[in-house]
Amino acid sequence: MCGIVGYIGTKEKKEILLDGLQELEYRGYDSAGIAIIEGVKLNNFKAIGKLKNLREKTKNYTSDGFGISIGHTRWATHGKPTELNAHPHLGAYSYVVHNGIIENYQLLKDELKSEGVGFLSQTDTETIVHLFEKYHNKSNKAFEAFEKTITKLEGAYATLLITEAAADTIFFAKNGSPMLIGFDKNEVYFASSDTPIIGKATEVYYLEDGEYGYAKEGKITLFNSDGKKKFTKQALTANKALAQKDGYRFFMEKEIYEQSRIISETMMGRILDDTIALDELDANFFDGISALKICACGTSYHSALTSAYLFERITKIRCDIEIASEFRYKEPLLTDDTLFITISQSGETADTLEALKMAKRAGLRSLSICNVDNSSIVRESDATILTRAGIEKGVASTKAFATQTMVLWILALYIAQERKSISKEILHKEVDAMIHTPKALIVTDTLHEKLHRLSKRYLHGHGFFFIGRDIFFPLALEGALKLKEISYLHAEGYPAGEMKHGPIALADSELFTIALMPKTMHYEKIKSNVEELSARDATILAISPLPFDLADDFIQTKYDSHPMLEFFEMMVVTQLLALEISVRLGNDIDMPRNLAKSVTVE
């Protein structure tokens, strides 16, 4: 995700900002920029691509003496990776950087434009600085204007604002996106994680949601909804690698835990009361489309399989799923009434990219579901919906799968809404379930500890069956893939009803069965399938909201009002189970053998 740094003090500000942004490179970005006020003079530099481009632009610039400064690495969500869309964003006399999504930015932007304000970028962030200057022009009081501005913002944000109207002050606010304040003598640092300020600050305060204030003369004045607030600093860790992982043992573990927050960013601006909005798509994008063909590899293929159930059930459109590496050689039938959808975390997956080129040559309209703007697949596609997952460092994908599945669910509802093939009552039910999804993705200490204890029973044997029905069959495939990727144990996903068509021949006490048993979908049928395995001495781990007497181990889930809520909650359980088994086996969790994060060759 995007990265923020800020500094107020007398040291060389350019180097503090650039060094800090470099420490945030692991989060992923496609452009970067800095803004510095020395005395009353405001300087600004931006560059697309890597930080070396920004360093080159600023090589002849120095910023000695007292000043205030902010910097940012941007991962595109609204607007392409361009210098105009890069942060910091400029008003008439102020600059702002921002992480997160301003959910009501379009409403604010339209209001400001109607008042004669001109916008340079396509971003949601630019609304913040123009809103601030609107209020400041009326009151001539900088903090009052900033306070008014943040009361207007809806969504997730961590933001820093500097202005020539208060050239010795940095204004800050945090809601939903992480930000901290570092201290060293009379100097103050800001950052979106620990790493940029390790070795510079000695103490730190981690801002909580709803907190805001300003830094001036080496001091912080902090507020929340109750007014002015006291706060306690704590010592800052000196371990940069640990700081990048936010205290987690592995990047994969961190990425599992952050799914609850990330899925909210995936939904922001797209879930509006009882409607679905996808600004990325033109109003007539689906005109003439009567079928969908989705092409993907690996984990992305599993999210595609899940969506096929949703598209045909909700949208009433035929949906075919293709493995990209096979699609290229099957001489597929491609008709121009088919929308060709590709799914890729990196946007560089070689087989998927070549399949997309084939579809384009055949004249098909194309849509990509991707995490990286300006990637090859995005550039090749007619339209793109970004998943907003942020960089995923663990090779075994977790949050990419969750966000891809959420985007596809949103897309199914959007098409149904546009074609009026879904009732208001059902749309309301679906949207309500979406809104509750972040809670279903929360990892509790109790759940993680239980899976840690259970994992010691699953280190041997001759393999795993992950079984499920309907949308839980693709989840079974994904659960098995996660386990085999990082544990190197043999695991297979199956539709539960297929057990007696051959695989049950393997059942004995050394075969471990992970049974996905949702209450909302075919519970009695899958219960019968699991009973057949249990009768043949298979070891059963049941994941369900309903207790299952024949289970050797049982993980009780909480959410049972909608299949997708059960899906996401069970997804987390399978991810953590794979993690804990692999930890006990002593494997490299983030860099499993023989695997690469992005498969860029055939």
Ligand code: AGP
Contents of the next structure:
Amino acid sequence: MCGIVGYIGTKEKKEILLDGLQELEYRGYDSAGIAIIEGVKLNNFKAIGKLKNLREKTKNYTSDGFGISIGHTRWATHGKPTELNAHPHLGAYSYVVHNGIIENYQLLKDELKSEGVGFLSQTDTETIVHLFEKYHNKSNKAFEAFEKTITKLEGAYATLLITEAAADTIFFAKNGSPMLIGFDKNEVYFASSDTPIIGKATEVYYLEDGEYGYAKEGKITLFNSDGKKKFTKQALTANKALAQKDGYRFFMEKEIYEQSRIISETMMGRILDDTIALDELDANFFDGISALKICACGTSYHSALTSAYLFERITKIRCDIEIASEFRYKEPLLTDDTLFITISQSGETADTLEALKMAKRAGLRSLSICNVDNSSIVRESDATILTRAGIEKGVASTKAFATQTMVLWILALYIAQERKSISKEILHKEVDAMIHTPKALIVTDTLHEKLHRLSKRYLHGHGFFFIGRDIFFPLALEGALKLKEISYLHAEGYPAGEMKHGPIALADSELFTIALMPKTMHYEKIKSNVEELSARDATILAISPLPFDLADDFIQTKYDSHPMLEFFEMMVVTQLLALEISVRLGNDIDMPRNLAKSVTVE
Ligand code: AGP
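The form predicted in complex with the ligand is what I want next, because the block you gave corresponds to the form predicted on its own; please supply it.
Full complex below, order starting with the chain above.
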């Protein structure tokens, strides 16, 4: 989704902006731009497509001396991905960048137009710069004009504005979209997440909703609706190593391989002999709770679906799962005996964040399972369990799903342990399986090579059905989502037992069925479901520890002592299958078309 970078100081600004935007590339974008003001020298460059196009356009330009600068990667919401629609947007003497959506922009635009203001773009963002200049032209006071501008905006925004009228100042405001300020001596940085400023700034302040102000002479003056506000900076990590590809062809591939190591980090300090410890949660955190409601989007929603089976089976607590974008508008019945759990890799997904705010307004206790500390969802939640997956750069989520599912499994056992509703023997069995998970996640050369070879038979056909039962149904949904996202082939996840209620009509040799056939869970049932498909000539790729004669292709898995071990091992197979098919199709694996890593618009 859109990304913002800003810098005020004496260093070379073009490189700071372009490097920063590069760090945000993985979020997905379709155009980019920068604007720099040095004294009276004003420069603005924009390009559609990848950042290399912007680099090419700016190759003969360097900025020197003190200046103010802003940059942006845009993922189109209002108006096509064109240069005119790319940020920064220009007024007569000011530039603005913005993430989010200004909901009342049409009204503001109509008003400005009726006053004779001309618009170059179709975006909601351009209204901000014209409003600012309108007020500034009247008062000649830049901050006053900026303050007045943001009071007119409705919706979500994180915005930076620079103007020739105050060539030593960056104006900023945040409401509903993420924004932070980085500090290093007299240098001040802005960004929509911390990756662009890691290694540059040493301290950081994460802006809260409703905060705005300006940066000048290395200092921040901050306001909210109560007036001027003090703030406390915190130290910013300098470790960027995790964000490199480490010799893999794609970030997604690296992230699939990392899962085995990372899952140990997720468990570290939480699995102690035969007990589960979650220091993040107060001893009385679950007091009065008799139901769980989990809300998420996309892959995170699939891990939520998986956990519903675990929660009800292990904790005996009712667990409902909601797609955040549906939950928000269904007028849900919320009671304060329900713990509201959100799951999000980024912690910035707009629908999930808004659902969380709704639940909080209804008085529910909240818990987030998230990969990004200090993200909006984390800050909004009463408690958080971090998934510790490290930065995930591939737009198609892999290690985030694995670590979310692990945290949810841990949480289910923790609740059961605290409520004494699980026997020592069963807890021991579960912990034992957990400890073996890193092994089940190892990618062997043999497996990867086999999937590489096999993938060439799955490049055509009229669609894929991933089928499974119980927790392997959400895994089927996730396998299908992975394939869709990066191969652009049509794939569906389906409960295996439901195929005969309609979809089996599609079965012929051009229908590819990916059958998840665990030994430890309803094997005989799924076997007959797959036999029904085979009888109708569907092409079957079976994934199972048990040989299956009717399969056209067969991947034999190793771990067959616990459903979750089978789950994680099969998850890796589906991820590699999607990867290898998509590589053969020549697609952009890490940045698939039309997708954004972090969906900060609803
Ligand atoms: C996963 O591969 C997706 N690209 C997407 O579905 C993602 O899981 C979803 O947008 C939710 O994101 P979040 O976990 O950051 O909230």
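Positions refer to the first chain, counted from 1. Each form is matched to the other, and the largest set of C-alpha atoms that superpose within 1.5 Å is called the rigid core. Given the structure is predicted, the values throughout are model-derived calculations rather than measurements.
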### Query
Fitting the rigid core first, would the Cα of residue 298 be found 2 Å or more away between the two forms?
no
### Message
Quick check on residue 58: with the core superposed, does its CA move 2 angstroms or more between the two forms?
### Response
yes
### Query
Once you line up the core, how about residue 38: does its CA shift reach 2 Å between the two forms?
yes
### Task
Check the Cα of residue 232 between the two forms on a core superposition and give its shift in Å.
47.2
